[in-house]
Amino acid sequence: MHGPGHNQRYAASESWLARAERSIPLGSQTFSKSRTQLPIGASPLFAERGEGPVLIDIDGNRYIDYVCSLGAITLGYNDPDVNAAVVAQAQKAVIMSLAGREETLLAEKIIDLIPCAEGVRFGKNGSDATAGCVRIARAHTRRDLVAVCGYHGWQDWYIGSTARHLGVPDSTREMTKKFTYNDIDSVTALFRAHPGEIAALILEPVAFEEPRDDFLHKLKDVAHANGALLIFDEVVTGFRFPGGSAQAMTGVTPDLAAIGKGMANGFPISAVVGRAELMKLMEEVFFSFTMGGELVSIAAAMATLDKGREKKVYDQLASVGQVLLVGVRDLIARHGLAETLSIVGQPSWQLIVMKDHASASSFDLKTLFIQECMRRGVFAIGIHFLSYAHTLDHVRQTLAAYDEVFAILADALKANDLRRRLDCEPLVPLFKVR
């Protein structure tokens, strides 16, 4: 192992990390963009700009980007149509002392696109939207408990149920219960254990596992039979999946949904959407903040959603992503890595799963994977978010890089010398969110 700091490829990134950590915990505003997820000495840590599907770091290295700002970039960096809409709105106002008509226009567009949406309220982050859904559900049912499956943001009501619960009161943590995806018995068991107490079930309807045996339909039936609401967290899947949402793709319409990342191609906006009678409660439930009607992001969302429909963006994400999904699966088999690597998920949102091996942990494996991908100009940490700017040529370049990377991984596992091939300390677990 060479250790951090030897690699001049990332010299500016490492220098800026040292400076940033003097004023910012971990040197980043987001855990997923910090040294907890990116190995120092083997990956970039600071970006300079983005162009289409390409990320350029502050050392000038270029990468085909499959993180896409944690899935927020659906069209590609610096999309000209979104930028034009943003500039036009910014010349009028960013935010004003009265509501803008643009708020209504975007709400109407979302109602037209999302099956469950009969009313809309805007937030800024996905966590705003999921928390808003939970608050409405509690107000409607007059119950306190919430059952969760998957990842739903940073706020107390959810994060208290994870290993990252420092600072969350025990009384709050006790109000969040967990159930297991594709296991309807785990849901019915919760209702038996807490009769008349559960306000809602909230889950990512489709993530890296396909719903089996009509799971989502059964989930809705069980929730309603027990007086609870069904909430879909579509912060990731909204405006990324075929039809524009997982609810459209699966044919299961929830009572409420949270949408966010795909709405505005990277501009900060999210939304709570749902049935009219439930959204009417927003007149009493407090969900209000200064930036809720911020107009530049609303303009970006209008342009993003218009382009999504006009250019059939969601279909292209699926078709290009399918080539990547199948290509990676074939490479895993070709290099004899099937016991250690697999790829799961939907074409537009994929995950390379890494398992412990007799000669290396999954985190050792992930660190070497990241190191070698970055060297070859592929910004990949195991997850694939596709954007409209990704073409089949980008996918071919990526698969050629993965062919080399997987060969290195296979050889390192066989030789039992994976750690000696690292230019950095291996990553360690943050916490499991899905």
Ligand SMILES: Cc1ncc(COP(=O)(O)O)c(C=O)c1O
Second form
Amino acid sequence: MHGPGHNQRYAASESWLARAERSIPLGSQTFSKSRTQLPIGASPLFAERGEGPVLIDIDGNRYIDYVCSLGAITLGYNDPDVNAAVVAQAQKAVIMSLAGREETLLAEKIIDLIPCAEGVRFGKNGSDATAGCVRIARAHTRRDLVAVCGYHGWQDWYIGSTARHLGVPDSTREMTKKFTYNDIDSVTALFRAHPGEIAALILEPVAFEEPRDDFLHKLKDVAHANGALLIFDEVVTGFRFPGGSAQAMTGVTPDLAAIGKGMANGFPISAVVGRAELMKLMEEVFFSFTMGGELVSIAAAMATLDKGREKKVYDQLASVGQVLLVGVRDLIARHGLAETLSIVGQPSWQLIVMKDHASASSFDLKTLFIQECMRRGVFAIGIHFLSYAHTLDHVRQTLAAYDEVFAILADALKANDLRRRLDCEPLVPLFKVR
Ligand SMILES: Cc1ncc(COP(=O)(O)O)c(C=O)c1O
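Form predicted on its own already given; the form predicted together with this ligand follows:
Whole complex next, starting from this chain.
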């Protein structure tokens, strides 16, 4: 059927959305999982469970999942080793009135695995970790400004610098400046404009662009020459990229780093890591919350990191991801879509970029793409997060689906009738930070 807002395939999702929105603003806890990102009528909106690389929605439809809970799933859903560790810990205690030894064991493991880590403090979300890094940098330098590049979470200090800054005071917004990836001049200009005022540069060290011209080394030099710290936001890249981090992959070691997302295969834990002298400051900088030493997530992180090392998980994400990346690139060319679509990023974290076309906007295109992928059992919204559970066979099935989807997109662009092919209202641009 055509027309927005009802599709038998997603009937349960649609009725639960209506119910959820009566008690939950947007019907979801996470902006990127809400109806703002998923077209009602052409996409599932609620999931029931996950099995390895597969997501099962509440209507019983199955998908090979390339969102992987926004990158939080690195091993696959319902990983037996993580589950066993979690059950064993839960039977002892979830959290206790004193610190557990497991906190130290995990900190030691992270120090082993992340180049800049000489000390570790745990948070729950990536935003805790980025905010912790920024507070340490401000305390260390006694400066107030920070310069950002990428997405760094929901808290005032960062989100105030974006279009979604409702509720953030102007005085806070003024503390955050922006620089451009691979543009060292945009950084030197900031230091010139605010001499002696910038505490830190914080960036996603490698996202959808490769660092060019030794950008990351230069950034570190420029930061230090100006008395500022370099912070890597490795919330996505930590325990996902080859070597286990972007700093391992690129050979550039920052002063501090934030990790989160995939470090516990979906259990809520993040960490501030960094040089010993800076981490020592955390004895004075307030970074403390009731759930900070929650041991089930710590057990999940131990199991995830052990498996990461034993099974060479990050190498597999890269090798399987590379087959997908190259395969998609070939299909884009084969369907004559290269002017409108491209695929960028690293093998374990890729993005299909969609541009406006004479006959359709990039958002119309994205909506049709999502509709047709979902219909074929591929949970894809343009981003590809790989997990260890994704095999070459899943990639082959995905490429076969994309072959059909790209044919439809090419046809729609040629026939200038994309909107007519939609079972839903097209998505609208809301929030772009990368
Ligand atoms: C690079 C990066 N930093 C920080 C965050 C914030 O993490 P969280 O949403 O867990 O607070 C995210 C989340 O998407 C992220 O991608």
